[in-house]
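This document opens with one chain alone, in structure tokens, the form predicted on its own.
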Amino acid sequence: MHIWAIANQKGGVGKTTTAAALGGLLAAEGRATLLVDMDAHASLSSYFGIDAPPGGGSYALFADGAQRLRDEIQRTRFERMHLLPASPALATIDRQFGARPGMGKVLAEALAEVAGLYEYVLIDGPPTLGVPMVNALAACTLALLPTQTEFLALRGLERMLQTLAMLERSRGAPIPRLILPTLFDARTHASVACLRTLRERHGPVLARATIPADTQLREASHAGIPAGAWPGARRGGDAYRALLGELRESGPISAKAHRA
């Protein structure tokens, strides 16, 4: 089972759009796909018009145990694509359960229970470091890091890479990662210069695919349709198809390559 955590310690970089787009493309191919919303803002859940019941969704895994996963998964209106929704109660996880032993592996343990049901799991992580993000990264086989092509976003990326290094030391194993440039606008000097900087600093772990600043991606989100299935989002949809092909072609890139 491929488990991709889509994460960055900065909001507004395209995490939810990326999760929905890749999930839609995989499901359209016939791949059994589970989307997991680990953000208290529940943007991915809202994208598909699904609400977690009170005390339910991904929050229930921490409150009641990993065995709740099967009960909390909901179907989307897209065949072969299911969703574990989020609720605002996720924002209380650190205060309620942060000191409890084993809280960093709850999601990994839950996903092990459904390993035979899904080929792909895509986790939409929160924009802040805490128990939900730690769970997303601890469970993943690949950390996909959407990064807006503007210079303020580079600081968020550096914090994210520091967090990955910390978790690697904790679990004693590398976390493969791929940095995804997003919201790229070739008409602006700032966006072009930022992409150049990303290539110089992170070339070995930078995706070749670049997600454009396409207003139709927002229209697709408003309609609750993954980018690849939204007729107007041709540029964005093609970029996500290229990303998916790249992930399959090269496989996840390890931290060792990043350090090299």
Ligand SMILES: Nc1ncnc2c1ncn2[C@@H]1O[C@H](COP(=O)(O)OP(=O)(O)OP(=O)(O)O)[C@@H](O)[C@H]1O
The other form holds:
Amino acid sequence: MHIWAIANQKGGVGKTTTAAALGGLLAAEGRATLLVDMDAHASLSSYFGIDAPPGGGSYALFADGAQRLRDEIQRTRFERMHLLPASPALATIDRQFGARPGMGKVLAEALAEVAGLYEYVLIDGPPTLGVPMVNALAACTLALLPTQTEFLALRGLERMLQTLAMLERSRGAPIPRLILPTLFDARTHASVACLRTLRERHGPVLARATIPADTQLREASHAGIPAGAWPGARRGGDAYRALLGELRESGPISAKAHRA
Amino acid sequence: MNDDAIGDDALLTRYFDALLAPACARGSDMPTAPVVPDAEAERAPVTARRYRCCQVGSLRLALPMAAVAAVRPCPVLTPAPPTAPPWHLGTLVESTRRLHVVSLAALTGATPGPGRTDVLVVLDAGHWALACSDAEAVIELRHDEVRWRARGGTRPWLAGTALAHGCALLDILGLTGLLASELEAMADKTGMGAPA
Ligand SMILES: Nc1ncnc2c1ncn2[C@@H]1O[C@H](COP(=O)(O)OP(=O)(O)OP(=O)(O)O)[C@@H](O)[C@H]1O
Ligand SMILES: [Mg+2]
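Pass me the form predicted in complex with the named molecule as well; I've looked at the form predicted on its own already.
What follows is the entire complex, opening with the chain shown before.
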């Protein structure tokens, strides 16, 4: 089972859009896919028009135990795409359980139970460092780091990479990662210069695919349709298709590595 | 302050180390000490969930509606290979996937009863269809109406029992995990490819 955590401590960089787009493409291809909303704002859940019941969704794993996953998963209106929604209560788990040892591994434990059921799990992370983000990164087989091609976002990325490095030490295992440039606008100098800087500093872990700024992606999210299935979002959809191809061919997530 | 003197990195490392330390008790095993003083964070009771009931002889098995893609009559199946597990009734090809048809009677050990098991409950994810004799009834269950079983054990397909409704709850993830591993074991033995 491939588990991709879509993470960045910086907000508004396209995490949720990316989770919805990749999930939509995988499910349309026939892959049993689980989307996990780990953001108390529940943007991914709203994207697909799904609410967690009070005290339910991803929060229930922390409050009641990892075995609650089976009750909390919901179907979306897209075949083979299921969702573990988030509820606002998720915002309280740092205060409620943050001090309890092992709380960072709850999601990993829960997902181990569904290994026979899903081929792909995509976790939409929150824009803050805390228990939900740690859970996402501790559970993942790959961290996908959307980064807006703008200079402020570069600083956010550096912080995110520091967090990853520290987490790797605590987890005792490396976390493969791929940086995904998003909201790229080839007509602006800032975007182009930023992409160049990303290449210079992070070439080996930078995705070849670049997600363009495509206002149709916003339309798609209003309509609750993943990018690849939204007719207007051709540029955005194609970019996400290219990204998926790249994710598939790269070593750590190849089918072989998965079966081994 | 002391914390400032330690530095952000050390603080964060300590935080991560604790979160990823060996787990302590959680869920129903959790210490009962009140952790949150304010009412806002109190957990509201979980609302009722809908379940579809499959009849297998005298046994009534409930499975979450969210897990069901379709209920329909069982067509003629491509027979399972002789080496297949006893619960494997055969396969059928749906538009985009090949479904393995599972005898719930054989799997659960329930006596099939006099009626025919010719209704299929197709699961939404994976490639499974469950054969039973009837799957018309839909019930609502609250979380507290179910006696939940701990995970693991000899019957990973059993999530719990709802005595008031006279049914056992299927653990879809446990069930499909079990089915997949048995099919894979068969494929390994016979050198056939693993199920798609
Ligand atoms: N490539 C893009 N082109 C144009 N708009 C985009 C693109 N990607 C995302 N957006 C829009 O930008 C906004 C923020 O995107 P999104 O919600 O995916 O980011 P996020 O990182 O998940 O945000 P948050 O940190 O708040 O969870 C949304 O309105 C979304 O529709
Ligand atoms: Mg988001």
